[in-house]
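In structure tokens, the next block holds one chain alone, the form predicted on its own.
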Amino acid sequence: MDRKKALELVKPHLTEHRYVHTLGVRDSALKLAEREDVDYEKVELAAIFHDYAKFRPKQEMRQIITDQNWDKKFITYGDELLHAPAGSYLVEKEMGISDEEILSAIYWHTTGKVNMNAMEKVLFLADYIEPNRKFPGVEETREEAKRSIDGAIIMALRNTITFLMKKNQPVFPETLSTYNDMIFKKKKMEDDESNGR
């Protein structure tokens, strides 16, 4: 599918200020993928179809979520977690997407996972990043993403769980696991760097 037939059968699905800012997740997507070992066309189809359920009922993606037997604390944890598995799951079954690696990292791009492989690394930090998102950090964690996405998406988890810690509100359990794995990976490669290995 390409880029011009994507935006046009994402574009009903969302309201104009989610398209703006789909716009904004996939030219960025883009800009961290010459970095990374990442497909242009399916980064691209990711970014672009990242939100597709997220005006869609909360009843029908908690139905969704239930009918795959996914991971229930998607339902527990906030609506919020609901577009991405949901999204996953109707834009395989209404977009005819079936490609892994694009429908995982839609699957993730909101609370990330243990061990994220490119693409799931790049969309997520691509919806956090893009220029039309405006809150504390964010400018920080831009810089950031132009010398490391590792350290950038370390950036964004801290100031997502921060974020919600300080609301009072549950933090999905993979969203620590994820901010876990990847310091855990850091400072492994400092170590080993320091040990000249």
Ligand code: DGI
Contents of the next structure:
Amino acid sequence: MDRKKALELVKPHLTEHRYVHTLGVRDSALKLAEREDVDYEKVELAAIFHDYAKFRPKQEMRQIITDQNWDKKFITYGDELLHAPAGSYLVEKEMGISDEEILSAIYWHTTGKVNMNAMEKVLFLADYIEPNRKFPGVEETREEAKRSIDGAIIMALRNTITFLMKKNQPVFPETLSTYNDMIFKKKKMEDDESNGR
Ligand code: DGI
Ligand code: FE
Ligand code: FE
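Would you generate the structure of this protein in the form predicted together with this ligand, following the form predicted on its own above?
Up next: the whole complex, starting with the chain shown before.
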């Protein structure tokens, strides 16, 4: 599917604001992809469709997650989580996108996952730092993204986790595991470097 067609197809599912955000995620993802081993066309499609289900009825999204036998915590840890797994299902069924890499990046784009591949990382971070985002800490994360994608993902995770905690909201376990996973890998890299490996 080409870019023009994908944008045409996603637009009616989004508000104007969310469409502008989507274009920002697309631009940021392509920029990050220059430094990662990922397929540009696939990253672009993942970005364009990542919030496809954002405005679907919550009950419909819960039903999809239940029917697919997916982790019930996507339903119990906050309604904001529903659109990521539900989106991956609907993008496959309604948009005919069957590429597993694209679908997985959409599935995990809100929570992150342990051992993210390059496409999952690029989409996760692009969603956080795209130019229209305004929350505290985003500018520092954008700066870090120029140096290190992994470092910037750690900052995004830390900001999201503390934001949720300050609001007395639960943190999805995989989000905490993602944070730990990336911290351990960063530490290992630094240790290897200081040992001359
Ligand atoms: O869909 P977007 O707004 O572009 O961004 P997103 O898919 O990252 O969703 C952001 C929302 O998801 C925001 O309200 C915080 C929430 N969220 C992100 N990670 C977690 C989370 N909510 C819970 N309960 N647990 C998480 O780990
Ligand atoms: Fe989202
Ligand atoms: Fe988004």
